[in-house]
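Take a look at this one chain, the form predicted alone, written out in structure tokens.
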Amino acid sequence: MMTALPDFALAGPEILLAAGALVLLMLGAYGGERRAGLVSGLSALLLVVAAVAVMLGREGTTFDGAFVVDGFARFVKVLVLIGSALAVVMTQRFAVAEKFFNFELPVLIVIATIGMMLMISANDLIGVYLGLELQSLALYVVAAFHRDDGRSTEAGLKYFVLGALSSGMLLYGASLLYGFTGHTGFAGIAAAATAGGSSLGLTFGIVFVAAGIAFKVSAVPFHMWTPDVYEGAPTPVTAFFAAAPKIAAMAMFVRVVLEALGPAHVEWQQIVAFMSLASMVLGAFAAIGQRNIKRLMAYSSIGHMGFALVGLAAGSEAGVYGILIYLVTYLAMTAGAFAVILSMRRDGVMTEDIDSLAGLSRTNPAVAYLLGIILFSLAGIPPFAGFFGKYFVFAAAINAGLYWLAVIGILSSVVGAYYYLRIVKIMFLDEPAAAFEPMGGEMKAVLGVTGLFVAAFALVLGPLGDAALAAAKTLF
């Protein structure tokens, strides 16, 4: 009896990226370092073409149900591809100035992106693990890419050791889920959990799987790697870490929890709610004393993932809708903030000190105002994009009866506003420091587009919200 071939067209964007990465690798290997700039440009173009392919592609399931393309997967994949393309665009100028630009760097970002897309479409525990490891192995190398910098090497080693631990926890949890349900496919796990009810083994499996995924989204108490890796990794790599991998991991978390573990709602809701609460509180308070802007962004990302998890804790269509809107706003705010951080250079030397932004409104008013808008948005102040993201996840929590989680989230947001507004105060009220070197054209473009998007988010919320709602409906 012949087995039907899988529908490879559904995985067309992933196959395109894999083939493109191999071609770019050959181009760089045979062309030498003089082709590094070309490889970087083609990598960004490849990611954009893949995003178009995702938008034009059709939906369905293939590889015996292990790979699914639905509205939710397509929506998040486009976000991830945009985030990765922005990271490639923002990398070259910085890496050349710091003398660590090689053609392998953009290729590794493309390979990591393939892993992220597999994670998003995974409908099977084995698929989840394969996507996660493909992403992680590339990210370990990227974190330590600046070999002459001790901080970068340390960041890569810390990320590798803790990442291996989290992968082991995820794999152990997956083995427990398989052992107690007899399935690795999400539909089979959900059916077995419905028929057999909750058991101690299933609960332990949920705990370990949630712990493994929580590491990837930097949720407390598995956040410990984030500040050190963010600070130590090269700044464009930190910008990449802060956006695309977080979005992909959050999407994977949503799919695993809702599609595989939906019947065990009581068990996973408690775990997700605790992670959400702890992440919001720690992100708000731990960032207050930071003086290094990359460490501050690390704690900020921990807090923002906590806010996104509020929507997951709600476990509803409205919650997933809130998460998707939140991820869109988070991507724009993060890219814009890092466009400025990557341009904090004086006399050929990078600075990461928050106080070096003193008086930026007088030395470069356009950058100061755009960064100010992004910081207000990160704080969740209306009418900027960040406010809408928080509003929708808190509304979903309230509708699900999680009043206490919404209240703590709002209070954490108020506390967190302090360290964003402190940067605004430094830029607009402190005596000006020496001016930074002129910002590169690509950084100006990224900052301008993201700043305007964040400021005028209410104007695009209608069509964007419709797309997010259609994506959320596919999981219910």
Given for the second form:
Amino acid sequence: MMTALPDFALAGPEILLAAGALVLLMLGAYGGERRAGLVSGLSALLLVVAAVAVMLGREGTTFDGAFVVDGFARFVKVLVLIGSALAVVMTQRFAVAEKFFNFELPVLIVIATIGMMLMISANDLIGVYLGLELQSLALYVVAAFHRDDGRSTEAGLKYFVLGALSSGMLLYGASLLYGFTGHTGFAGIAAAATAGGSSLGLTFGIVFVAAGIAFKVSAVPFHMWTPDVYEGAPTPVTAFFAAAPKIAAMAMFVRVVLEALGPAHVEWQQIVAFMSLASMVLGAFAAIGQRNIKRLMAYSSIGHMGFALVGLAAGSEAGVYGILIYLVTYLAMTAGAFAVILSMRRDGVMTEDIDSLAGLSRTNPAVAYLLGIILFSLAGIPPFAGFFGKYFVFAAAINAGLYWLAVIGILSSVVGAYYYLRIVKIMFLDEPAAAFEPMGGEMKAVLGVTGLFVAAFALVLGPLGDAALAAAKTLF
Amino acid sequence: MIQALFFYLFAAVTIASAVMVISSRNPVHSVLFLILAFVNAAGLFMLAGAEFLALLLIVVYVGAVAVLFLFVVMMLDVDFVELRQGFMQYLPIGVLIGLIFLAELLMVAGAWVFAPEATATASAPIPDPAVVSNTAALGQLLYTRYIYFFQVAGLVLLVAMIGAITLTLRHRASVRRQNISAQVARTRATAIEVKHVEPGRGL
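Okay, that's the form predicted alone, but what's the structure of the form predicted together with the partner chain?
Everything in the complex follows now, all chains and molecules, and the chain you saw is the first one.
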């Protein structure tokens, strides 16, 4: 039996990353400790090259429809690659100072990124699962990477146990969907769901798949791991966790429910709407009492994923457009905030306490103003980037008739504004504490670029919005 | 007739040994019963005509996984009797949760059947066993249609290997490591020292 070779070129960026990761692994394994910095630099370069390859690449489907490259996939992949590259850049200085830097760290981040890209392009349940496992397995290891630190090991173990459970749920749901429809491909599932109508088996499958993915985007009620893992994992790893994997999982969620389960709209819409509502409310209220900035960012990310899910609950082209804009702004805000958090070092000791930011406006005004802009943006105050993300998802929800979801979302963003603005108050109005050690050059660059991007988002919204709109159109 | 006889034999032994896995006091016995359960499950696969899966089960599960379990159980000094101490205390709530799950499962299974067209629309239909043996059928699917999944699974295993090494390997100064080139480069001069021992004096 002769079989034509599938079109490998469509998966070019992924193959490039995989081959590059293997080369870097060899380079690190034979070069020893001395090459760790080189491996880290080359990893960041590799991720940027892959992003360019994604931008220049073709569109289409390959591997019998299991792997799809469309406008949506390319848009999100570029975002994820930027997020991972920023994480690699921000890792080295911190990890060297805390004495856990090893060449495997950037290589594992690259491999996790391959997993994320496969998740984004997955058009088949097996592809979804394998991409998710590739990403998660690398993330478990990275979370526990500071192995002499008990908290890091604990974070890795917690993440692993709960992650394995959620993967099991996802797999169970996938097997139910397969049993009901006879297909693992999204197109086949959608066709069977249209023909067969709604059934108990399909609903069960949707519930389990949604629960499994909700764990990965840390939507309530599957958010329990987030604060502990964010707090325990080494801070650069937390910065990585907060951005790229969330974006990839959200994109996968969008594709699974719209492409595979589009005909079962009624079934999943209530699940997504509930998760979105609960995440927004919990993110707003639970963060109020936090004194540790990493825990605060964890609750903040839960809340933000809730806002992004509002767009998914709408289930329309405008909703997907809102999600894409939201993810862009979320990436920029998270990277900028973590550039500051990673630089909170005083007398050679890292602090994670929010009160240690006291009086930053006098000790380091530039950082204070940029962080202030990012915090205003996280709270969703115009004219900064965060406002536009929220605006588009809420507009989509109102157009889809989900008035209550939009109202509760806006109310919880008002509550959430309290804890962001409290940090601004601590930075600008409290008595100054001792100054932090000077920021590293790459941190300054990341903070500067993301801060300006967030501040001037209204100016770039035109071309970016066109790209996001074109990307959103490909799913409908 | 003989098939049915063997089916009941294998099935009964599988279930009995599965019960023994969780009820025997000695963890080593548990693992040995687990191996027995695997071998009998392989027999069931063989009866169903899936000879590749049957042999895979023996090679992978019995040959590797169960033996690994056995080593871990024997090497780790875990007091399993102590682990079970709260068993009776938590039994009522455990049974209650178990019953709730059972009731839910019955409610689902009672109202829900597999879509009848599912087997007909399967995206990778099973070829006729008379034409293609099932080892060949799996290979054809795995290396052509599912090449993408196969390669990604390989990457997942690579990550598992990197992770295990980075999280556990420590280079300690006190550990003597084998240096093959140094061993090969030994000459007679570096390896042997001739001592001149005077008679009757010793060293």
